[in-house]
Amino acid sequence: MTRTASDLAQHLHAEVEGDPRAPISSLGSPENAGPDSLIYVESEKHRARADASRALCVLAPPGMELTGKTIIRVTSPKLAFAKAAAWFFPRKRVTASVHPTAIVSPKVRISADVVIGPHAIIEDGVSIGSGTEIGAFCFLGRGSSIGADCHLYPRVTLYEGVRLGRGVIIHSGTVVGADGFGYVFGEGRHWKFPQIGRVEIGDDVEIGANTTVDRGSLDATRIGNGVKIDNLVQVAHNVQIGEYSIIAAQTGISGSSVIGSGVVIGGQVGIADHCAIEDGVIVGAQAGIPTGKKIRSGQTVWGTPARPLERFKEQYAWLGRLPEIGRRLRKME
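Can you give just this one chain, in the form predicted alone?
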């Protein structure tokens, strides 16, 4: 679909500088864009890339000058680019259908405009909202509830009683609702602690491929609205994740930890059990948070054990100097 710079500016409530009739038919990076592509540039250090690009239409912040381009002025070009992508390429609606190889219990509530792919299995008591797509080989356990406009990619597994809100996206291989890792040692063996809770996932949540979210032991594991979770993340039983937090790949969150709203957690972070990470915290990649630790609101932490960023950088700098200091000490001795 081809639109013009003026069309896009109107959609974004922005101003056009240059040719308002400049055509836009695709989105791209500055290096790979064609004349009809839309690109964006956020800062002066990337301005040369935009100047050299073949793209004629650019999303750029106020005050940035570009040669020979039609500029759509926006305060946050990257955000505007994401909105433009959603506008140019809305999610395609597929025709409602149930594949003949799917096994669907007669005791389900499925809206008329739902797609169920090949070899999916849907057990008793499942509820699926309108506009939802269930991919091939998905398994929906008894009593699961899925809201409207969700998309489960192939081979997603929802155990019994899992609840999804509206607009949830779950990528392939993810398992939601497995038993938590809970045992009590006694009489010479490990006794399994009850894992009879559930998982509740809010609206507009996206969960990456091969991630696991365990059910609560007695209550619920909860993921709030707007949370984004990367691939290969472990969310243990009874974990609570606040709205609009974001968690990068290979992070592990142990049982009963509470993560606030607007938290950013980098890749490969390890969070032990019963931790509290308050609103707005940023946790740097590969940080380690020991059992029961509380990270106060608004802090940026890094390292193992996690500590405020400025303290970590100071200690890390001294660590890098240890060989030199050691040599000096030996000479002094």
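Basically, rigid core = biggest C-alpha set you can superpose within 1.5 Å across the two forms. Positions refer to the first chain, counted from 1. Just so it is clear, the structure is predicted and the values come from calculations on it, not from any experiment. Compared with the form predicted in complex with another copy of the chain:
- With the core held fixed, Arg321 shows a CA shift of 2 Å or greater between the two forms.
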Given for the second form:
Amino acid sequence: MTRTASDLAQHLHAEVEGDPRAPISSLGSPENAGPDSLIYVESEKHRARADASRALCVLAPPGMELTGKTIIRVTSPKLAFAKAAAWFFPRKRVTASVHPTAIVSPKVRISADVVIGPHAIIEDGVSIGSGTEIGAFCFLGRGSSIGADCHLYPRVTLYEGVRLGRGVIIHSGTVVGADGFGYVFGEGRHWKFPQIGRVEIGDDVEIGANTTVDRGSLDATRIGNGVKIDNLVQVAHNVQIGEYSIIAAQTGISGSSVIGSGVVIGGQVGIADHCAIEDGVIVGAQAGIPTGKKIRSGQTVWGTPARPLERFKEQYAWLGRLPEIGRRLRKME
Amino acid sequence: MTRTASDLAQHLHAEVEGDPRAPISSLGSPENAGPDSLIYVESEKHRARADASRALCVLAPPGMELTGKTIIRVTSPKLAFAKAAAWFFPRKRVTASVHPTAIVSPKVRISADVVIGPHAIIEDGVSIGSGTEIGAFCFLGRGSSIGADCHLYPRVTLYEGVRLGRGVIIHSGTVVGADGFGYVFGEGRHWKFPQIGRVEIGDDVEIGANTTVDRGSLDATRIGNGVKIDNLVQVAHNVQIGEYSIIAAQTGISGSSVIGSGVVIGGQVGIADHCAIEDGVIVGAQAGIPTGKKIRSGQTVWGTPARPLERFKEQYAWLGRLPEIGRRLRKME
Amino acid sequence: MTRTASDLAQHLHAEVEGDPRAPISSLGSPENAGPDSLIYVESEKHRARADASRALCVLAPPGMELTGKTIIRVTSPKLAFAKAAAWFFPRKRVTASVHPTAIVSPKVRISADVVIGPHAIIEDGVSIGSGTEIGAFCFLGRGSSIGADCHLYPRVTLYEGVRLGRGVIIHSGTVVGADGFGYVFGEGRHWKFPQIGRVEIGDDVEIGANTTVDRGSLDATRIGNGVKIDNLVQVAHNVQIGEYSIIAAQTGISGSSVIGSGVVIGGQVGIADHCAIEDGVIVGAQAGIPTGKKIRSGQTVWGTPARPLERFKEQYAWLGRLPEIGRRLRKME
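Same protein, different condition: the form predicted alone was shown, now please give the form predicted in complex with another copy of the chain.
All chains and molecules follow, beginning with the one already shown.
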């Protein structure tokens, strides 16, 4: 599908400088772009890459000049690029179909326009909303509920009773609703604490590949609207994650911790049980937050145990000065 | 199924204070309980939650008073609650069946009363004990052996020759018996070190979702009776894990390390190769134990490299005092 | 299959000391070997284990004497053992077959001598080279391309357009080509940055179980020839990994980072985005490399933030001396 610089500018409510009829047929990076690819340049630092690109059409910020390009002038080129992508590549509407090898219980409520891939299994009591695509090998356990316009890539497992909102995307290998990890030791063995709660996932959530989200023990594990979770993340029983929070790969959130809204959590972060991470907190990669700790709204923390970033940096700088301190102390002695 | 406070008290060898005929039909948290739900309260700190609950029946410790409740008096309410769960929810005995889409080799020894789910694959030489349930999409490689009363959730992979004891639970996405990670570099390439050992898993082991347990290189990887392993854990070749040890999510145990009995390992811990973690050790979350290190029985360690918890805390406290030390030193100079 | 010490020595271009007709029918560890098992001993430290073994045939280094053994004398016994394994256990050539339950698009280019396991799904436009084995439940997305002599264990997912070279091994549960994790926040929500790039994996790569390799956002994620990746590793969008690098379990490499050739990365390492890890670098387990950091060729680093190993050790030693420094300072005051 080819559109013009003018079409895109109109969609973005932006101005074109150059040829409004310049065609755009794809999105690219400056290096791999063809003449018809749209590229973006966010800052002066990357201007030369854009200048050297074969792309004719560039999303560029106010004031940036480029040689021989048609510029679509936007205040935030990267955001405009993402919006252009959503416009160029709307979610493919695959023709509604249930693959003959799928095993679908007769006791389900499934909208007429869904896609169910080969070898998928849909158990009793499942409901699936309009326009949703269930990939090959997906397993939807008894009574689970999937909203409209969701996309489950191949090989997603939902245990019994998991609820997904609208527009949820889950990547391959992810497991939602497995038992939480809770035992009570007594009489020489571990007794399993009941893991009979639910999982409730809001609208427009995206979850990466091979991630695990456990069901609540007695209450629910909840993931709010607009949350984005990367690959290989662990979300334990009873965790609550507020709207629009972002969680990078391999992070683990232990039982009953509460994450606020708009929180940004780096990769490989460990959050112990019963923590409270308030709205807007930023947690640096590999940080570790001990049991029951509260991180106040708006803070940026790093390290294990996690502390305010400035303090971490200061302590780290002092660590580097220790040999010198030792020398000075010896000299005085 | 509804039982009474008296039934439960009898099962727990406990006394009822209040109405012995109070009905119990489910287990709940204080907040989501209905009148017929059983709840528990472990300590004074949570008494108000129990008091405010709609639940009529409460497992409570000696001496704790609650208003208008029927109390089942136990020394360890949380343990009693877990035992009540085991009594309320005995493992469902699904009717024995082999789903017609399962692919089962004729050369197997499978007890008559097992359940084999849709699209499961059972290769030659597999044996499955009485009462075991094999979920959808499970793959049981050639010659693997599963004891009685096991439950493999959908989409578990056992490579060739893996042995599970009785009462083993494995959650979705877990892979047992893949090749260990071992190479020898020579002549400009990595030669694969043979990964031809076995995996032996004892009785009453539970393994979470998307965990990996590699086969031994020449000998066996072994997991003892009663061990509980969380999600996304890595257990490398030749690792030995003693009875009743507990391993939280995203922990990794490298090749040939030996974990004793009753060891508790927090989340995201890294244990390098050839370590010895003796009986009863507690390893704090995110700790890192370097190659070949021995942690003596009964110690609690934290940090990377891991050290006794008290020492870690002391060092961490000193780290915070460094700016002050710097000022004092400067003053003296 | 039984061969003799002489056969093996010939294959390894080595000398036999003892009985050249000593039979070898398997490979073992000193402890579990039978008389016909081949064992190896690398250093004096393990000589007693070899001496006490029932094995008659031993790969041993120059100068090491062993009692009553037939010695195949090699400079690097462990390497010779790995080479012996490759000679003893050449990749099984399973008889070419497509399981009747596999779902194979008619629009594919598949060599005549491949194996496609039960319930595998091969979408349109896939190509598969000679001698390759595709395990049960594998999903090969539209247009993906698999070279000759590859082995995909059961339950591997390749998203659309993934390219594998020759001799690639991928273990169960691994997902290649899922969307990278990239969003741009604006107008109150996260917009998905396009994730429309490719994944290109070279020859002789081995990837462990439940690992995730994301597709490039606009360009490609690339893994070079001979790279070995362990279980539960995260490789983000646009990452480049040079030839023969080794990455241990649970390591995460964030977007656009470039790993050189011959790099060795320990377990649970976190590499933030846009880092450059030059050729031959060694990164110790659990190290954390901050955004944009360059690690120069040949360095060994450890800690978070990662620093040269010697510096880490020095700082760590100073940390232990802090209480003493405090006392000395107080005394002077």
